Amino acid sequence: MGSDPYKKVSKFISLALRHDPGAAGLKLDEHGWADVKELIRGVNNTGRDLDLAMLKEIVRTNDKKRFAFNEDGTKIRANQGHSIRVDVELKPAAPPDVLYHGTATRFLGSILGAGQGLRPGSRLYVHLSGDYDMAVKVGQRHGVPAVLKVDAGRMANDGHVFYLSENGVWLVEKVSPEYLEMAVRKQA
């Protein structure tokens, strides 16, 4: 995603919009929106450089489409990944039959062996991908990657509610072990 200063500022914006608005002196509304001018001011008050053009570029080029502007560009929010309670106005969606979850091999014992399944941890939802390769990338951020196959079709039939975020990440409250198995890389 662009140069290093952009990446550092993007990570700080992610922190402020998903986990700790006070880090940038922000208040989020009930739907997670922050005033763009207040965000820019708050980021600059921490010694980081941010202007509107740079913010627009960060939003436009973020590979995971983490952020979105409102229609008139006066507000910004994170699309998902919050650890603070906000309603990003997710709509229930019917998932594909199979979704994937990327993790690190060191977590497989607690997920599968201890029978915990997938829990959101500090987030509001478990994040799932419709794409095996994206799940591998997510798993790599946490160590040696492992990919779990989620029987999302059966989960939906059993009454579990799925949401599809603005940036294409599938969200669900939890995934019990009976819906999980190790995924094997698909052969082309």
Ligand code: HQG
Given for the second form:
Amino acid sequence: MGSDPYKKVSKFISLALRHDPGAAGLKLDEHGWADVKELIRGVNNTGRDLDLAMLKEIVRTNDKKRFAFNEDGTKIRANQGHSIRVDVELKPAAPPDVLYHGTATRFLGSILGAGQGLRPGSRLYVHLSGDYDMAVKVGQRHGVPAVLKVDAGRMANDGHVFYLSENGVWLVEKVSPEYLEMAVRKQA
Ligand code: HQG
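For comparison with the form predicted on its own, provide the form predicted in complex with this ligand.
Below, the chain from earlier opens the complete complex, with every other chain and molecule after it.
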């Protein structure tokens, strides 16, 4: 992971395709697609090195499969993680009984203590993971990690819609505190 030679440019592409297309002089369509040639040109215009071969390699090798080309390879979009309102045609899916959310200990007061539950913040959805260890990594991005266990089975029974992104991230609009508890690491 640390040896990914494309990490910097790939982060910039994430920014452009999820949050700020203008940073690369781009416009996304309603489904989040950007024109591949425009993306390459836009990234080059910011002084970053990128050509089609590199972009293909980035999409293929990205550790979280963050991006996808359309069928004829003329367009590209982020699979999930957007803050801008685009419809990436997420598929509703029945979640496993338990999902995890990685956060930081400093947020637990408002999530559990103040009873806000999980909110999407600047993104369109709350991000959940089927995997405890992945949730720890997500939480570490914000500080000392804390992992919450989400009673996804009961939420689904209660009518909450879950989506599974193309790259395997579970998404839901919000999680009320009644479905949350602190997770305890499973014994190996
Ligand atoms: C927290 C990465 C206070 C929430 C990851 C999180 C993920 C609250 C932070 C993806 C709260 C938002 C998304 C409340 C939630 N009060 N804090 N009521 N409700 N929060 O970055 O889930 O590498 O927007 O716990 O792998 O950390 O970019 O979301 O700590 O899949 O592809 O507010 O980003 O993927 O932070 O991460 P974020 P996230 P990529």
